[in-house]
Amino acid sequence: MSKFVYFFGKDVTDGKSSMKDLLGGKGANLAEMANLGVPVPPGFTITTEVCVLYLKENKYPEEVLRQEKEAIDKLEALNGKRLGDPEDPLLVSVRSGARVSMPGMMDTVLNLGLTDKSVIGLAKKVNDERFAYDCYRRFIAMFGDVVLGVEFRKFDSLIEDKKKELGVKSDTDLDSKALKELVERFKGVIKLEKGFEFPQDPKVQLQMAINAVFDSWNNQRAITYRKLNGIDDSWGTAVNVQTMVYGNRGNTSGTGVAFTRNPSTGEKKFFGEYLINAQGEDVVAGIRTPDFINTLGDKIPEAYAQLVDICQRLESHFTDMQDIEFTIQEGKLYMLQTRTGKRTAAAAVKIATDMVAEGLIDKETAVNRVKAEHIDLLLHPRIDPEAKLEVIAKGLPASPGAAVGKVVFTAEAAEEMAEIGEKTILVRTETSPEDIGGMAAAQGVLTVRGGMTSHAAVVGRGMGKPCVVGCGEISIDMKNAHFMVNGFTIKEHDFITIDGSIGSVIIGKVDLIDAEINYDLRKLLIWADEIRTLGVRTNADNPADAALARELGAEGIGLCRTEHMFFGEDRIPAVREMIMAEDEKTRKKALKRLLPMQKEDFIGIFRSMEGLPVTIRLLDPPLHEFLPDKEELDEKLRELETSGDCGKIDEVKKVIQRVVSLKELNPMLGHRGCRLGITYPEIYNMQVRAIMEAACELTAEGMEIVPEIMIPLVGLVKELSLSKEEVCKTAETVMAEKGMKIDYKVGTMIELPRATIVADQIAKEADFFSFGTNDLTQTTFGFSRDDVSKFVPIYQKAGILEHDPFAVLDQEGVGELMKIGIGKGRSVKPELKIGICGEHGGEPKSITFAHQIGIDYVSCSPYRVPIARLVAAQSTMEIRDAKNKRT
């Protein structure tokens, strides 16, 4: 018989922390805390399997309902109370709990079990009528919103009306009479909106709440969050039913959220916030601005000391920074949740390296703890310390980093602006889970209310978005689309800058600069290098990028695009002279002017990469790309004809004629790559001479130079053999002239489907392969990479494509062709060196796949080199562990 319901509580616990897939993270950790003797209010978890069954069939198997009833009976016996008892009612919370944390994305119901009769019994039992009706009005509003689908603002507006009527500012100022009136008004709203009375049977309430929490797995914000974080839609959520404890029982009660280390900086210091006389939702919803946790010891010292001790135990037990929720009820501490805490990129690296130093984890665990996106975020811009700026407000520094954008006041506006390429800052009174799409689309988030553990802060840190919260000086006027602060009026679409590291709000655009790799990150990446077996190179076309990439850990250049060198202002005239040439002699004359320029380029790059391999791709794009735009030429011709400058008219006409003659209907599949080198061999010969002269001169200085010459767009073995013959002839001539011997290689870019199919033939002529996955993706799909933005986003929304194939390597199609190419190539040359140098070389999923299929190295842009180093180490461990598991 399947077990669908797992109980947890003192001396009666079925689960443990390793059961996250079944019990969800919250349920598994509640069970683990109970096993450790931590004070946890008892309850039970309904498994993720039940969620999947319920969402599929819209009903439960009878066995689920039987086990659920059995768990309720056990919970009532353990508490000595019954659901709905008019004298002393048992009240419970109903919460979600996915296998990975999805903060605020699914629904929660608190104070379940209150009815018109039981609320009277509760008031008498605790001798506090105000408390009882405060719980009842909260329950009705939450149940109405979450379970019945009545907009929460309909209840919230009634509270605001009542406060205005009584002339009070805070919810806590409402007396029991006012709360009783609100209860009746809330029930009236439900009757009006739904056509039936608020349910008075607690067991009906409970089943409806369980259904609603399971249904919330598929609400829009949860779906969006899963898509943003790569969470599988098929997992489902567990539901946790737990005995209620109360932080709103006066000044010896409270509730809070805390972290065992600072989630923003990683500092080993207890960090968190709390509210006295409040329930948990008050803290995370940002409705009231909480106090910092270190002041709790002054107010409830015994509970605070116990809390600190428990948090230290939990961190040591789980060997990771913990995010905990707690409630203190009349001086007694209860732990409601522990989970691995979300953290900023800087904190992730610091915590990982610190825990190695503390002996909590080993280096491999530390490397696995840091995510590729953490590295990416650490390399994001920050405010230039030399910049002049005008700070107009200060809030709490909830998520570090700087962001510049146009002000928007709704999540929808942020998403719409992002679609047209506009950068925004989302400004809200406080964010809610419904804002998840807008938060993802915006560059940063600014809120008026909330603390360091509010929704905006937690989600912002998880996304790596700069975030400033609790900026109470701001007053938002939604009607007139602006906000006011300290005498300034900032309109919608005005630029502001926020600094999430110190909480500053700055008027206008501020210059940002790139971040630096700090000591902790360097240390972590050194550990990654000790683990990884996959090589990491860079794509670099100039000495500055090459030097930067080497500083960031690149082991050579996997792709140097020589065409980028041709676009300099001092070179374009010579390039155009070459293209305009009508015979080989004239063309060679122009190329002779380009030769010293190309050589200087290679000298600079070789110096930056001394001792490391440099793969240089010979000229690839169509020649017409180097000529002026025809529309611009036509305009210039009209101006000359108007002015009567006959001397230049003929010259412009000649250029127009050449542009027209070179124009191709599909230039990406036209006269480019090795086709260009074969029809105009003098172009490639000039480039090879520049490469070899640079290598010889530096070798004469005592440097070790490792040139690798790459022939692009090969689809036929004869293309490579002819091109290679020319390369070698020129290289040998230069070495003979210089009296030098350079160890060079000649290989090819595999970027056409045909090349993968005949890779065994091509390998006979190639010293190495490098997969050009940009063009291989283009030619495999038949997608123009310049035009995919018109339809790929629609494909993704429709589920036709999971990812943009130019961003994340298509493993099923392009990946299979790569496997064929690797297999065939190495069938001829078992030690054939193979790399990948398309944009996928810096994308984590693509790097892992490349490693799995036998690629020797990946090559990526300089700032993605640290990401590739980390992911290469993680994939090495993944491949090793999978192999060990099989054996």
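Definition used throughout: the rigid core is the maximal C-alpha set that superposes within 1.5 Å between two forms. If you're wondering where the values come from, they're calculated on a predicted model, not measured in any experiment. Numbering follows the first chain given and starts at 1. Compared with the form predicted together with phosphoenolpyruvate:
Once you line up the core between these two forms, the Cα of E197 ends up 2 Å or more from where it was.
For R607, the Cα coordinates differ by under 2 angstroms between these two forms after the core has been superposed. Comparing the forms between these two forms on their rigid core, the Cα displacement of F143 reaches 2 Å or more.
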Second form
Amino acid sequence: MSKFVYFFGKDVTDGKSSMKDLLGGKGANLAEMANLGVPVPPGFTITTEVCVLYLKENKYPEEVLRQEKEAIDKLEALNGKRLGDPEDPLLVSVRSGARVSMPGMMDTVLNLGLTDKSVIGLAKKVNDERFAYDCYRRFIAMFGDVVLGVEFRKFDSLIEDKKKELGVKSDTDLDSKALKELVERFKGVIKLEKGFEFPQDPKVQLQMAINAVFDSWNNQRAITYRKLNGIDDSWGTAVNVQTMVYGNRGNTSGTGVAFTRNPSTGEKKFFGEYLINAQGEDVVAGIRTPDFINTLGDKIPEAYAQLVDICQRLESHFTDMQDIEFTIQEGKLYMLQTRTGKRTAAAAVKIATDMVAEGLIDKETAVNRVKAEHIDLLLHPRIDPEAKLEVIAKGLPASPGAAVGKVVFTAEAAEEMAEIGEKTILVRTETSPEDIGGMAAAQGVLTVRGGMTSHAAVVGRGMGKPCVVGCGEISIDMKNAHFMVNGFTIKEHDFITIDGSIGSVIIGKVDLIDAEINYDLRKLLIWADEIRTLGVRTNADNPADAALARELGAEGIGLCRTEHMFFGEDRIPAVREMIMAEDEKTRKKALKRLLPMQKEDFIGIFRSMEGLPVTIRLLDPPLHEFLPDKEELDEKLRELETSGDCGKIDEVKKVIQRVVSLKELNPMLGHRGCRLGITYPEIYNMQVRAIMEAACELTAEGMEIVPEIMIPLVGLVKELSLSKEEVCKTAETVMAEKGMKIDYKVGTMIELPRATIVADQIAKEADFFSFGTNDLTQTTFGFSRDDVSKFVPIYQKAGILEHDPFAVLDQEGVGELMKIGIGKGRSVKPELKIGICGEHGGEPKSITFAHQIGIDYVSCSPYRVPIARLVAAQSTMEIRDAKNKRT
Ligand code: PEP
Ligand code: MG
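Alright, leaving the form predicted alone aside, put up the form predicted together with phosphoenolpyruvate.
First the chain shown before, then all remaining chains and molecules of the complex.
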């Protein structure tokens, strides 16, 4: 028979931490803590399977209800209290808990079990009437909101009215008489809104709360969060029913959240916040600003010492940084949750490398713990230290990195601005789970209230959004759409900059610069290099980028686009002269002028990559790209005609004529790539001469130069054989002139579907293949690379496409063609070296796929090289482990 309900508590625990899929993260870890002898209030978990069944059928199998009843009986027996007992009632919390944490996205009900009768019993038992009624009014409001769908605001405004009536400021100033009256008014609201009385049977309350938590799996904010975080909709949540403990029972009680290491920096230091005399949700909700955890020892020393000890034990047990929640009730500590803590990118790297040094984890685990997104973030911009800053306020540095954007005050505004490509900073009093979409759309978040573990801080760190919280100097005036701070008024859509690493708010737009790789990251990437079997090269077409990429770990150049060299200001006249040439002789003359410049480029690049392979692709784009725009020329002609400068008029007219004659209807499918090389062989000849002369000169200096010449856009084997013949002829001529022998290779891009299909023929002529997945995607889909923005986002919204195929490789279509190409190519040359140099070479999912289908190396832009190194190591382990599993 299926087990649907799992109990946890000292000596009576059914679950364990490895059962997260079934018990959810919270339930599985509560069980694990109980197994470890950590003080956990007892309770039970109803499994995610039940959630899936319930959401499908809208009812429970009989067996679930039977097991639930059995668990309630057990819980009552263990506590020596009964639900709804008028003398001494058992009170419970009801919380969600999916297999991966979704902070604040689903619902929670606290103090369940209070009724008109049991509240009297509770008051007597704890000898504190105010406390009992405070719990009761909180419960009714929470139940009303979460379970019955009555707006929380309706209860809140009654509290405000009561405070006004009594002339008091804070909730804590309300005495038991006031709270009793509030309870009655709250119940009245429910009767009015729902047409029935607030339920007075705790078992009915419990079942309704359980249903509501299961239902909250499908609320809008949970759906949005899952979408943003790639969480499967079919998983469902578990429900945890747990004995209530109270942090609001006076000055030896409190509640808090803590991390075993600093989640922002990764520093090995106990980190967290707490509130004395407060209930759980108060800390995360950011209602009161909490104290730093290290002062708790002065207030409740024994519980603090025990907390520190338990946290260390939990970290060693789970071998990762833990994020815990605790409550101290009258000096006695209870752990309410432990989970792997979310961390910033910098902290992820530091914690992983530190834990290797501490012997807690091995290098492979460390490499697997850091995510590609982390590396991406570390290479994100920060404020230029040279920039002049006008800091207008300071808050808490909740999530590092700098962000610049226009001020908006609502999540919707941030989303709307993002739709039109505008960058924003979302400024809020505090964020709530409803703001999640806006936070994702904004560049950064700034809040007036809340601490380092407030909603904004936790979510900001998780998303990697720069975030400054608790900036109390700011006052937001929503009516007039501005905020004021220290004498400044910042209007909606004014630019501000925030620095989430130090908590500063800066007026205006500040220059940001890219981050560099620190010592820990360097170490981690070296471990990644030791593990990985997939090569990582870079796409670079100038010596500076090549040097940068080498510094970032590139093992050569996988794509040097030579056309980029033609665009230089000093080259464009010679390039245009070459294009304007009416005969071969004039063209050759212009090419002669270009030769030394190209050679100089190659010398620089070869030097930067000494000893490593450099793949140079011969000219690819259609020639008209190097000529001025037709409209620009027409304008110039008009100007000349008005000024009467006849000398130049003819010249411009000639250029216009050439532009018109070169114009193509589909330039991406036109006279480009090897088609250009075949029709104007002298262009490729000049380039090959420049490559080989550069290589000979540097070899003569004693350098090891490894040139690989690559022919673009080949679809027919004869295109390659002809081009290759020309390349080799020129290369041999240069080497003969120089009296040298260079080991060079001639290969081809595979970027047309036809090329993948006839890859066996092509492989006979090629020393290597490199997949140009940009063009291969374009030609496989028939999507113009330059026009996709008009429809691909709509396709994504409509669910026609999951990803933009130009960003994430389409494995089903383009990927299948690649597999055909690899298979056919290697059928004639088993050792054929194959790379990928389209944009996908730096995209994590695509890198893993490329590795799985047998690619030898990926090539990507310099700043993506570290990401590729990490992902390559992770995919090496994944492939190895899958293979070991099979054998
Ligand atoms: C490609 O098509 O994938 C490629 C790398 O070449 P380019 O982007 O220069 O066309
Ligand atoms: Mg291409």
